[in-house]
Structure formats: structure tokens, C-alpha cells
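Single chain ahead, written as C-alpha cells, the form predicted alone.
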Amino acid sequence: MPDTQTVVVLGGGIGGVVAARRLRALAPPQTRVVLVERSLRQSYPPSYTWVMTGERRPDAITRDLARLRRKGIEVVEAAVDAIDVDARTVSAGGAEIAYDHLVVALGAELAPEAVPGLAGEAFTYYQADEADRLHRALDGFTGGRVALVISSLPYKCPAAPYEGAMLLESLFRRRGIRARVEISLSTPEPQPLPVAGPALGAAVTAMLERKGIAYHTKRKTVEVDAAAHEVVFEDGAREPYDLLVAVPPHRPPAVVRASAIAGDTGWAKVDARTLATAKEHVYAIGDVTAIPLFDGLPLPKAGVFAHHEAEVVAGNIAADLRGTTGGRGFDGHGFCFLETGDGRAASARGDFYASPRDIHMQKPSRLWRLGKAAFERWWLYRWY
């Protein structure tokens, strides 16, 4: 084994991030780790709703990755153009990479154009500056029909529409114009949350209800009427709107469906457990991925799955280049906040790789809440 290696982690996002801090601790001194990622500012996706809701500038959740060269990490600011793990080779910006080990984290991207007449119609907060146009939106919106509608299956952060839903119902009464909105939630799932189960489902649906939030479930989204301020769904519904707020389509980078470590999806294919992909030292973590679930749904893209897979796979080729054993396991434990405004957050938390699942909710409450509020800081601090 020479005496240098290269470890090149594809992706700045939360699990890129966590993944090169952690191999720039564990691995060998003389390691080279390489952060490649096309735009080097990169923002808190936890906190866009509150950029949603101006509670947040964009600015205060956003890092400039070139911070991480202090911590001794090459970061090269380049869109990944192809992936060749029989050259063990990464094209990005013009250039070619060589890497011993690779790790995979490039997320997943929004699709808008895949339902015709969502882009440019509709607004969403899963971006920051995009949170930061809704929230503009908002400010000069007086009443009508807010609709928000999760377009298709799978996405990421599966809280987020529903945090989103009730955190602009309590902008609303805040604002005192509550009386003069209707807003409705459309989805193609069969209850919110299923990977959790039908008792957590039951608690978001009730906590929707007493918001006077409609509700609708089995709703795919297959066309924006522009013309007629209506969303079109495959069952032949329609939903007028005033205002619309879109989970946009999600699909996997372009650069990971033409590889070799796509599964049938296009989404990288992995071992549950230690994220390895069927090609010799390479690995794929977070939202890129498609990890099934014993009962075939899938495991949530979800920041918390990142940051924990990356700490799996830093310490594993760690281990390895150090010529010992690594043999952690991701475990499938997570946890995430729920927001359901007037300051107040429900907490999730249990195994998603039991059989049957074990997860539980804390009901809402300031002290969760702040508990979101700390963990931001801290996370911010921690990884930059």
C-alpha cells in the first residue's frame, strides 16, 4: 500500500461535510482528503423554514466550504461531471481526480420541469434563497387559497412539508389574517410520515385538523393549470391556489444515474449497513441512495441518515488505511424535529431498521423547539 492515499468525498451538503471532517481526523496523517463540490456556499437545510418565515436570513445559515482548507481538507469548487470506478478516476470542472477511496454524498436533485407548469409557478422553501423568495411572497400576501402540495415520491426532509404547512398557519393568525386563508396539504403517501407508522401518522394528521389545515392524502401531482390557478392530480382533482408552495420532484444526479453504482432507480445502491456500494471502496451516503426497508419502503432522505453514514463510512476507511478492522454499522437510528408553530416542536426519534419499526413522538412543546434552535448553532459551529 503506498504511503499516500486519496480519499475524495463528492458533495458538500451534510453528509460531505461530516464525512471530510471526520476522515481528516481518523485517517493517517500523510492522507490526502478532497472535497469536491460545485458551489462552495453552502446553507443549513434544517433551517429553511424559517427562512420561510423570516425568522432566519439566509446568510445567518450559510458557510463557505473553503473554511474546511483550514482543517487541512483540499476543496475544489467543480461540478462532478463523471464517476469511473474501474479507473478509480472523478471528472469535475475539466479535470481528472484519482482517488483510492470514494465516498459518494450528492444528494438529491429538484426536478420542477418534471410536472409541467410547477416551474416558475410555485414556490418552495427546500432551497435557501428559493425559502428566501417565498418569504417575500409572503409579506405581501393579504388572503386566499394557500396550497401546498408534495409533487411526487421520493423527497427529502419527509417533515418538512408538513412543519412548513403549520409554521405559514401561524404566520397567518399571527399576522391576523388567518380568517382570510385556506390552506390545504396535498400528498401522494397514504398518511403523513408512513416509514413512522399509522399512530404517528394519526398524531400529524389530528394536529393538521385542529389547524383547520385540509388534508388530502393519495394526490399526485401531474400539472399546474396556470391559467386557471389550479393544481391538476392523477386522480382527476383539482386545487385552486392563490398562492403556491411545492415539494418539487427529486430525482438523482445525472452524474450518479450514468454510473456504475446505480441501482435500477438511478439512485446509488448500498449495503444497509456499512453504505458500501457493490464497487470496490466506494461508498454512497445520504439522499443520493436508496436504502429499502424490511417492509420495501424506503429508509428518509433525511440530513440526520447523512450525518450518521458518514460518520460510519469516515471511520471504516479510516480503520482500513490505518490497516485495521473499522466494522461499524450504521445502525438506522434517527431522530428529527416537527415544528408546529406558536413556537413550539414535536421530536421523533427510534430505529428504522427494526422489524416491526420503533419510533416515537414527543408531543410539541417550547423546550423542543429550543432544543432545534441549539442544535442549529451547534451544527454550524461543529462541522465548519
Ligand SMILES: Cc1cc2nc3c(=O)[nH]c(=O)nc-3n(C[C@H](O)[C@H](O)[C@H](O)COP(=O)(O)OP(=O)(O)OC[C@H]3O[C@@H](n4cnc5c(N)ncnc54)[C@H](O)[C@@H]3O)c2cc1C
The other form holds:
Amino acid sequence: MPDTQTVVVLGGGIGGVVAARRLRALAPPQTRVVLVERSLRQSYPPSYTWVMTGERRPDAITRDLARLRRKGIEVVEAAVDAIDVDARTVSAGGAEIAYDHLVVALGAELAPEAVPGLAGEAFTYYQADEADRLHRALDGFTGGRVALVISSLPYKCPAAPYEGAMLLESLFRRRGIRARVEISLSTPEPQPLPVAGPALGAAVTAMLERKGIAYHTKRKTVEVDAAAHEVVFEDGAREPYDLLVAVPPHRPPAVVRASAIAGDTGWAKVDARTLATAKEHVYAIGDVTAIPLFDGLPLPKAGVFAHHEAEVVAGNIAADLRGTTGGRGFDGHGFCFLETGDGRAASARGDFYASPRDIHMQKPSRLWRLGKAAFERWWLYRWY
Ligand SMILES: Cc1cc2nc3c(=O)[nH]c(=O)nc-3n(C[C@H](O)[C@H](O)[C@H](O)COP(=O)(O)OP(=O)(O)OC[C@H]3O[C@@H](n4cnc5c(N)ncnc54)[C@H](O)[C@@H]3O)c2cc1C
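Next block, the form predicted together with this ligand, ref. the form predicted alone:
Once more the chain from above appears, this time first in line as the rest of the complex follows.
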């Protein structure tokens, strides 16, 4: 009778799905692959901006994780409430699940309540259902001040707020109301996508300028004054709005903050190449991790990294289970599309682990926009 080992993957978002699928493909057949996720209905976040603009319905980008059961993965629908690395168990939905290897892919938690006045007042496209609510609000919007704020750092997908601002600008033009709309974008960052370097930041700033989007840097949101319809920033500046769109504050999931794999900031601390935590046979991937780059900036929280880290970890765990050497390392390469409106997207790619980093942007074109749509279709087909 072969020895049955259990690999437990926590979180069924981008990193968790790839990890579970790759483990099922690569690990010895007798291995149990268990995926624990609190919500089996999973949406594809890069398309949330299209839900906002009405180009996608949430259902079109949502899949049911229960499908993975047919592929030999044990899918458990439950919220994880404790990780015990000494006992090698996780507790979820009142049950204890024992593991031999653990992959933590619990992502980042959105915490709108961390900014007084924000919850209930601001729209966001950082969740599928909320993006749809914003879409309906935009349908009835005929003009006024649209303030988009990146509340605090870190946040997922460095490009998404910039895409959001440019897509809204494009939408208002298409609807013939652009002259009646003022758009602003405020961020605590010193420039767009600081991790991608000053040249790329300057190119995005120039795009915003050409589109008449007022761009304010080094502004951390501390309060939303709903009565006055103003966002209040740390330096005392205020931004008036008729429609407020926010990237809410992000924080590590409570269960990770309380666990032995959390670093000083509460995010999971991992080896940048192997994604191993300091605890034996415990790995963390994707948004739940904090990986400092050579100059102290963090590796962005992005699906492309969660995906590639999942491939590396799954390959190495499978090799371990087979008694061979894995030895693959995550190399820090990343790629992303940056939509600029009018059916166009730019693309950026580079080595985020290089010192200095070398990130290049290709100028906006219809082709890259088609590429983004093709990638979405492939993703939803390939992994579910
Ligand atoms: C609007 C938007 C656009 C984006 N565009 C891009 C893009 O173009 N390119 C790109 O690379 N990235 C993009 N991203 C970022 C990308 O979606 C994330 O970086 C990626 O999803 C991270 O994957 P993950 O597996 O680490 O976390 P997630 O995909 O967030 O998955 C975490 C999972 O863990 C589950 N979970 C959390 N806590 C618990 C618990 N206690 N118990 C059980 N389950 C739990 C959650 O329900 C979730 O399903 C975008 C994000 C947004 C919001």
C-alpha cells in the first residue's frame, strides 16, 4: 500500500487554484490534494474593470470551484480559522484537517472600515459584486465630480486604479458626458507604479494628463466626510466628489496575522525563490506574502506572481513527494496589461528581482487589448 500524503491548499483564488491543479497533475496519484475555500463561486479579478464598464456580467467571469472535485481535488467549502504549524493541522468550519504539506494562498483582505466614513459611501471595483453595483450607479450618472482614491498601501494590482480612471474617462466620452465630468485620482504613491521605475511612471502620468484626469500623489486617505462629500487626506487636503470610487485598504487575513508564518507586518514571510516559510513544509504564495525587493519596495500583489509562485511550489512539493529533487525557484518575472481606454491596452513586463529592475512598457494598442481578452478566456477555460 503506497504511503498517502496530504497536501492542503488554503484559498481557492488565483494562486490556490493553480497550486491545487498543478499538484494534482504532478504529485503521485495516491496523494490527497485538499483545497479549502470559504466561497466556491470564484470570479476573475482582472475583468472586474469590465464589469464596472458593463463589458462583462459577473456571471461570465465566475466559475464554481466544485468543478475541481471531478479532477480529483477534495474541495472543502469552509472558512479557515486557525493554522497550527506544530500540530500540522488547520481548522476550518469546525473541523481539523491534517496536512503533510501546506500551501497558504489566502490573498489580501479588503478593509474599507479602516478609513472612517469610507464603507457605505465609496464604490469599488475591487470585488465582482461591488463592480456591478458601481456599473449600475454609473448608468444613472449624468455628470459631476468623480474622485478615485487609492486609500493606502499596499494594494493589489498596481495598474488597476490607473486602468480604472482611464476606462471611466473613456466611458464618459463614449456616453457624450465627458465635458460635464471632472475626474481625479489620488494616491499615497509618489508616482504611478513606483516599482516599475520613473520612466514608466512618467509615461502613465502623461497619459492621465492627456486625458484630463487630475492626478494627486502622496495623498493617504484618512477619512471620508460624507456630509460634505469630501475625501480627507493625511496632509489636510480635501477632494470633493459626487461619485467616490475607492481602492479600499488591504490587510493580511486575520488567520495569517495570528499564525506562526506571519512576519512583522502580518503578511506571510517567505523565501523569495522557494516561497517556503520558516516552518517546515509550509509555503505561502501570492498576495498573502510580503517579498521585499532590492530597494525595499515590495513585490507587487498581482495574479501573475501568485500564478507563477503556485507553479514553483506545486512542482517542488510534488518532487519532494516523489523523492526526486525539485529545486525550481520563482524568478521574479512578471507581465501585465494596462488598459488605457478606447479599446486599447499597453503591456509591461520585466524582472522584478533584478537589481536594478528593468521593466518595459509597450505602447497602447488594440492588439494588447485583444490579448487581455484572450488571456481571460484561456484562464477561465484552463484552470476550472
Ligand atoms: C480590479 C483588479 C484587477 C486586477 N488585475 C490584475 C491583472 O490584470 N493582472 C494581475 O496579475 N493581477 C491582477 N489583479 C490582482 C490579482 O487578482 C491578485 O493579485 C490575485 O488574485 C492574487 O491571488 P491569490 O491567490 O494570492 O489571492 P486571491 O485570488 O485573492 O485568493 C485568495 C482566496 O482566499 C480565500 N480566503 C481568504 N481568507 C479565507 C479564509 N479564512 N478561509 C477560506 N478562504 C479564505 C478568498 O475567498 C479567496 O478566494 C487584479 C485585482 C483586482 C482587484
